[in-house]
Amino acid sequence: MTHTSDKSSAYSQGITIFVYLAVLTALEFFVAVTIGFVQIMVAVAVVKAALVMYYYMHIYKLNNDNEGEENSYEYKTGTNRLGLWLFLLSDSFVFGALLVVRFNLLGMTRPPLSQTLGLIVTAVLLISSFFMNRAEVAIENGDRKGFKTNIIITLVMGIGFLLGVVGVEWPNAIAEGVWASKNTYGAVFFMMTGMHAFHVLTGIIFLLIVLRNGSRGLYDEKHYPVEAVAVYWHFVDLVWIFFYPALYLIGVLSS
């Protein structure tokens, strides 16, 4: 499968990638609760991440030719795109360090977290990425109504994920004795989910900004801000692709 810019084809491709991600997530969960084979879960996470990076975050655009004058929209878009990816690369080291800390301190054990809630919030975030992709495709093709509708759905799903983690999972974890100040489980759990929740909150603010600007008719063929927000939002999803098995799935059979 290759990337495409035609509206109907892009929508169909977005659906296909979402189905792949859903099936892979179900496979990941099945492996965790049946055989607990960590290598398979890692491989599945890598495949999911590759799909998100190429088809939703469209990393291939970094290879686009950015000809034109230094002040042209095309040139600025190319440099902005590179700058965004460099920022995401630097940010990924923070999340990578958190994963290293998690395995160094907890090994193959895991915090006593709700499998059901973990799967639900993961599904919500994956679905939000699907609608974010549709919002970007819509504005690329001049569909302002479709853009606004899909951005609003993405916002709702993002807020739902945030409430699920911070409003439900955190109190549940505390009730299970997972305290940041009292045990290693708590320190790791709250650091990982707290850092990720902060990025989700930042993404929600960005979504509100592009929704407001889009409602004012500020985007046409020049819509890089929407692309930037989409890439950032998918990056948040990308991080959770690895955090989900690290916190909820690895070690589930031994708990």
The other form holds:
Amino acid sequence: MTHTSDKSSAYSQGITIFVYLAVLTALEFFVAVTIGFVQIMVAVAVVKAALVMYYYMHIYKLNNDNEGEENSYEYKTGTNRLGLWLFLLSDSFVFGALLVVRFNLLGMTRPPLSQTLGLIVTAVLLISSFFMNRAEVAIENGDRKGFKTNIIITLVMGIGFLLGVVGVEWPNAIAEGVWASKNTYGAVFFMMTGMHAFHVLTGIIFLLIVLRNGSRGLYDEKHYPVEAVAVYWHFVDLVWIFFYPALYLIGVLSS
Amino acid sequence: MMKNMNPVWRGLLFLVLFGLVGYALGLGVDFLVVRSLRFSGSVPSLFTLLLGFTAFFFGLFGYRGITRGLVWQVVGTLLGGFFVAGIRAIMGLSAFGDFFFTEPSWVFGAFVGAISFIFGVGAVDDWVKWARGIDTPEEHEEHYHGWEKYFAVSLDHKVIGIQYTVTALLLISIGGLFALIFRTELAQSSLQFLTLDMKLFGQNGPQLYNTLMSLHGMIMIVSILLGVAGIMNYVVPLLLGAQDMAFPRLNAFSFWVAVPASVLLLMSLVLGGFDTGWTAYPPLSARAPVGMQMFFLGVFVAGWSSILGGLNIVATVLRMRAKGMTAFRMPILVWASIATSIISLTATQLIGLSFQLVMFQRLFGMGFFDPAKGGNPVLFQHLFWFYSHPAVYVFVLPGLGVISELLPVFSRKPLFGYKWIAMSSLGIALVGFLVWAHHMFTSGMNEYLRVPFMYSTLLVAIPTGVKFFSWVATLWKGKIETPTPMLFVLGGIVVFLLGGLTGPPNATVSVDLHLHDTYFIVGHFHDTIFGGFVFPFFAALYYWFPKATGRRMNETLGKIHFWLMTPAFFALTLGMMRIGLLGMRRRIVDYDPTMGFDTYHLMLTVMGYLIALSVLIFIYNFFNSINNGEKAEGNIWNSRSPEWQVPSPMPTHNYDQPFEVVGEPYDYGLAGSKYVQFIEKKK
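Complement to the form predicted on its own: the form predicted in complex with the partner chain:
Let's see the whole complex now, leading with the same chain.
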């Protein structure tokens, strides 16, 4: 597949990637419940992350846009893009360190969590990334209405994810005996989901901002803000690609 | 009468007046909670600190800029504190405690306060406008002129660089003052004035010693981070030929976020203090007084400054270079800045996270580092040192860059092995990520980790050795001139050599088991930090001062500064290492008189005062020369660097004409060679 800017092919590319991601997630889940082979799950997560980074976050754009005059919008957008990626690099150290904490403290065991819920929230976040991609494609092609619809769907799914984790999963975990002050299972679970949920929350705030400004036509010409929010939103998804197996799939269930 | 007063005097008057008001207020508030008057307690001291500090800036500058930020911070802290107190009251928990607020109240309040500062000072004004869909002008207008622009948000990298530098000098003075206090106590064995009977800020003498010793560490570290950022901010865009940093607003944000962080660190002193040392290892840090939390928050918020500052430098270097400035024609300081920024951009997150985890362990009982709940205290040390070891390279790499930058100027010779030096900075930074566990040889980590970490640590000596080799080769047969900046460069090389040579013994497991936690370590790292940061920092200040002000600092005072500080410093660290080898433990308030260390300690204290005196001379020289220094508007160092090819002080938008790089940067003494050429503007 090549990178494409044409609207309908961009849409269909988004769908293809989404199907890949969904199938890979299902495969991951299947591996977890059958042979439980950790290496495969890690490999699947890495492949998913690579797909998201390339086709949804368009990391290759870091190579473009180096032309143009130093004060031109194109050149500055290139600089902004670099800045955002540097920030994400920095942020990924937090999440990486949380994974280190998780495997250091819990090793190859995992907390007793609801598998159904885990799969549902994962699916919701994944689907929201799909619609975020559509919103970005829409605004890049001057389709303000399509942008608005898609970003509202993304927003609803993002809020759904947040409510699912904080409002359903947390009480559910507590009922299962996984609470923050009881043992390291609780501590790790709440720290990881909490830190991630905080990033989802900030993402939702950014989505609201671009929704408002975008509907007023501010991004019809200069749509980098939408791209930035999309990249950030996909990053939040990317983190969950690793957190989901780390929390729900890898390791033996603790008693 | 108030209106016609000198602003500084007015500020000091306000400081005293409102400090007293704050003291009385704090005394009263404290009385309401504990029903007794605690004259040397925490709450009156805290109110004195916050109100006095804010009032000083109010008197100096009025209700705008930094004053507004501080007022918002105080109000935010109180509102946040009362908010949690209210929730606790509803939940039936105690709403107020020994330090007026309870610990959760203080933590939440302090965090809200820090955020409020950012909004109050106006560092996020433009972003808020963008979020609301309002465009802001591309070219930033200065709202203030003269000295006033340093007390409010400015987007000019030169102003921000000076703001960083002056804040760093202020924090160095505070951290140095703490050192003098506990050094005085250590001058003799047994307790003299930090006794068990004394009581200040809710701490007795030895506790206060622990707090001051710990804060000396962290305040100095923050001041170094700010000092490094100051030099990089001021100089890097000039070296690159850029008009500003890549993200001017983020740059301002990075600086201003460090101010509430410093306030939080100072708050930890009065809110019961903490006794862990700057490393804050749990389990001790999990049960130290509430000051511990202020310390965690302060470092956490200061970390944002470092992370975002590093991000900005990387983006600036990658995107804003002048025409023709290929990678291997960049000034060496730019290479060093890149190496530093890569570390601060990434690794800083881990100290933030490790401190956050202890904060949450204290607040919510999450047992990350609590063995009783299945936690692992050694994990903290891994997370902590993963940043805190590379952090020392954040401190020294820009300094080593300054040394490499200035040596050819004053030796009038090309820099020896330019590419090797450039690569050695990156090499140190990358190897630096692989050595952290050498701090943990005695911590009870897995034994099989010891030898690999020993070897990776010894590996650092190779790129560092490359630098020394290049410096010596650059000096060899050079026409060496020794104005003050060069003195500090040479001093820095010698001191850093001493620090470098004492490093490998610490890295060697068998020796480290003996040396760990002794004064030998204290001597070693003061050597590396003085050689790698303090000396080059002073060199950079003497060197670029004329660029910023159009005047130069007094040479005689500069030489006195150098010749007072250097011998005193050698005596200090060599003395520390000597008693360390003999078994003097670090971080303790007292020692056994039969060990025979009294004379040494007295000498160390005297040397400490001499260094303080020399820095005082520097500070006088620095501020006095701004208006009274000898005029120096030309290329006084006879440098090839672009910033010296235009008159000082630097114009607001840097170069009127852009320049193009046409040659090698350090070809000093080669006839006809040229580094930059200014491009004539097309009419």
